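Next comes just one chain, in structure tokens: the form predicted on its own.
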Amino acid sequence: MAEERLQTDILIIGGGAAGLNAALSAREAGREVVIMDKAVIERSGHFAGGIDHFAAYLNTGPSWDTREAYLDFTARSARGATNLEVVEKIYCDQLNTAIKRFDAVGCSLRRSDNTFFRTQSYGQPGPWWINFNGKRLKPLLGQAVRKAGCRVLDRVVTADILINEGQVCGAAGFHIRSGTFYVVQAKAVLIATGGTNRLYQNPTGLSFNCWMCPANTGDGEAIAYRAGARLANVEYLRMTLIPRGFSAAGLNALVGMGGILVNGTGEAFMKRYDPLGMKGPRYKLVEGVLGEIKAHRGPVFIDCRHLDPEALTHLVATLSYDKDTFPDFFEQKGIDLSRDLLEIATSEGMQGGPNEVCGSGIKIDADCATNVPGLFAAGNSADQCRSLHMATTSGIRAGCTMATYAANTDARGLPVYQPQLDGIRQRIYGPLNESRSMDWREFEDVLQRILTEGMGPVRSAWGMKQAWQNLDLLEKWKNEVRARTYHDLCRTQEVYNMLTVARCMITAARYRKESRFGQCHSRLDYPQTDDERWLGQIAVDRDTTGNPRTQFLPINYD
């Protein structure tokens, strides 16, 4: 198999919003940058097809439009999962730079009259969501990093981080078309590969028809965990509401513009589940829909018929910013939002943070650094970051801090530990062995069923124990998964990484003996939120035998 070796100051794994913003900031600081992405950076990641919202306080005068209000809301809405010192450094301190970055790459958050179109949803105290046309944001960011002089390795899957003398010194991976083995030595490595999707059965029966990017399969979390990094907030299940039978982003736009959830009797029911009603957190909206269906008051619809024509026109236009085929869905179903109700269902589950201001994944500090020297994380891969606003700001913060770190370390000169490299190569190409008999799709299907049955919106000690035992049975087949092409090798890496994340998720969920954030972590055997014992994070890392272990990290909000 062909091999290519490179050297750089900074290696960025993942070319999404966080990774590309980190690359631009690192280049501005004069560092050499290599980006590895398993797709093509102009159209990869969660918002590859576009995006329509960015959360920001703008200091326009009202008390809700300030840094203090944002931090207060974050502390209340993500209590027990968020570290305010980290949030302030990676979001608040970088927010103005982030807004300027949008202008610099040619995708302004402003309208033609220089104003912002702002909406309110998900429990926010004011209209923090800036509604904008982000259809071209990803290509523009991709073009900007190429122009800045970054070397981009498109279609290269990262298999593992390279460690020598307890310090990160690069990463290894392979090209999904040629099979070429890549070894990149670096002083610092950033993981920015997004969250973990495709872990749960999809209501449509189509695994790749998911709410978020189906290529985000916990790769970064898994390779960081294998490198010795701690994960946090990974016990939380994330779900949203989607048009029945069609996974598409758009709930924020529908709710922000004034859409109302109604049950099968026509009743607007959300006040029954949260005092804020339709302005409540996303997980409360999901809880409301699940509750109505369970109580046999379904089906559930979203009603936009009361919106004024101008607002409705804006809503319909912006729904396609995230997913081009949304208007096609309406047309083929014969749905006119000014006249018809839109039936709503819950999405598939995924491993994710509890809300829009707090994430899950690799535990980071205020510099976006992990507990492993030289390893950093940003965006949805990190435990404190969620959504475009924090992916952008954490990327900017990480790029700056990594540039400083790289200027003060000689890790680039560390030799690659050859036995580790040989093990990675063997694991990567092993599935090409013709004696293997299991298709990666079969392995993924079983994994999804195990998580759906044992780690869904309602959990118990018994159910999670069964899920763990079933993963033990599934893992016996791990070395039977076969790849017929290099693209299949990418899929085998994904299912291996999803299995790793599933293990960490169950470990943390079993340890947290309480319920928190509604359906995100709801235990039948511990139904109450217990701040006295569980106000903090469950950190998961790897013990000396390779198994996940837990540690409770209390958070003081005083």
Contents of the next structure:
Amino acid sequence: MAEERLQTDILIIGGGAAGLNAALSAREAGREVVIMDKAVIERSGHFAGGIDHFAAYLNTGPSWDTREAYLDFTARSARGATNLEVVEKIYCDQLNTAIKRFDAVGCSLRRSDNTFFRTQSYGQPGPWWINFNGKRLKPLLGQAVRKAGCRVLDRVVTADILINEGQVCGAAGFHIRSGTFYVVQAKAVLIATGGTNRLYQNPTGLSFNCWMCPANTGDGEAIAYRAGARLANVEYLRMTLIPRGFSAAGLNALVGMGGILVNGTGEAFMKRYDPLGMKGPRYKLVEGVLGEIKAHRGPVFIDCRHLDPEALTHLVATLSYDKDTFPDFFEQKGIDLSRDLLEIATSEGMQGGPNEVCGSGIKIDADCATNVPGLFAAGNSADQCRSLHMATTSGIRAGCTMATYAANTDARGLPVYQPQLDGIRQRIYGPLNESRSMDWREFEDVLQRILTEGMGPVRSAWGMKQAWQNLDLLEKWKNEVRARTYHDLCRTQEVYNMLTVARCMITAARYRKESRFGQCHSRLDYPQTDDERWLGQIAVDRDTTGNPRTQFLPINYD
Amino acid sequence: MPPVFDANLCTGCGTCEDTCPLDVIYMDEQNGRSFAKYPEECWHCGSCRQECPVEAIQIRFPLRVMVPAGVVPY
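Form predicted on its own done, so how does the form predicted together with its partner chain look?
And the full complex, kicking off with our chain again.
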């Protein structure tokens, strides 16, 4: 297999909103930057097709519009999962720079009259969501990054982080079209690969018809874990509400503009599940729909017919900014929101943080640094970050801290350790071997069945043990997965990485003997939230035998 | 199923191939036109359609999206 070698100061894995903002900030500080992405950065990752909301407090006067209110909400709503000192540094301190960054790349958060269109949802104390047209955010960010002089390796998927003497010295991967092996030597490496999707069965049977980007399969979390990094908040399941059949982003717009969930008898039921009703947290909305269906009061719909024409026009427009094909869905289904109810269902599950202000994944400190020297994380792959607002701000933060780190590291970083490289090569191209016979889709399907059954909204020690044992059986088939193309080789890597994240997820969930954040972690055998014992994070890392191990990290909110 | 390419409009410029975040779209070596090589891996994100310079792409949702039925896991 052909091989290409590059050297740089900073290597960024994943060219989404977090990675590209990190790249811009690192370039502003004068560092050399290489970006590796599975796709082409102008249209890669979760915001590939667009995005319509960004959470911000703007200090306009009211008490809800302040840093204090944001931190207070984060502490209350993500209690036990969020680290406020990290959030302050990676979000609050970068917020102004982030808003200016949108203007600088030509995708302003403001409307043409220079004002912000703001909406409220998910239990937040005020209208923190800025609605904007982010359909061209990714192309604009991508072009800015190339113009800034970053080297971009499009269609190169990362296989592993390179480590020498306990320190990060780069990463290796392969091109998903040509198969070329890439080795990038770097002083510091950022993981910004997003969350872990495609881990649970999709109700339509179409695995890629998922809420968040199906290319985000926990690759960064898995390679960081293999490199010795700690993961946190990975026990949590995340679900949303979707138009039944179409697993699309858009709930925030529907709820934020005033849509009301009703059951099969036409009753608006949410007040029975949360005192805030439709303005309650996302997991409560999911709980409400699950509850109504279970009580045979389905089907469930969202009713937008009461909205005034102007609000409806904004709603349909902003839905299309969040998911470009929403209008096509309405048209092909024959749905007109001013006239029709829209049937709603719960989405597939995913591994994700408990809400919009807290993430899950690689554990970071206030510098976006991990416990592995030279390894950083940002965006949805980091344990504290979620949504566009934290992808952008943590990216900016990571770009700055990595630039400083790289400036202080001698020469051009440590050399690559050849035996590790040989091992990676052997491992990643293994599935091309003709003696293998299983398709990655079959492997993924069984993995999803295991997680859906044992790691869903109702968990128990027995159910999770069963899931673990089923993963043991699945693991025996790992070396049977065959890839006939480099595209399929990429998919094979993805299902392997999903298996790694699944292991970490079950390990953390079995360890946390309480319930927290509704169906995010709901245990039949420990149904109560127990702050006395479990107010904090469970860190998962790899022990010397290669198995996940846990450590409880208490968090003090006083 | 999605995306659907209009062969009469497609110029074979390859823009859609480069804009697909899931590596679904390839160029047909025989006729030089785009096609969905891995249609079941489409995310319905609409990136290809947004970038197509000649508006040759339509999104047509698969049957299982249009007609959802059956037992939901939870």
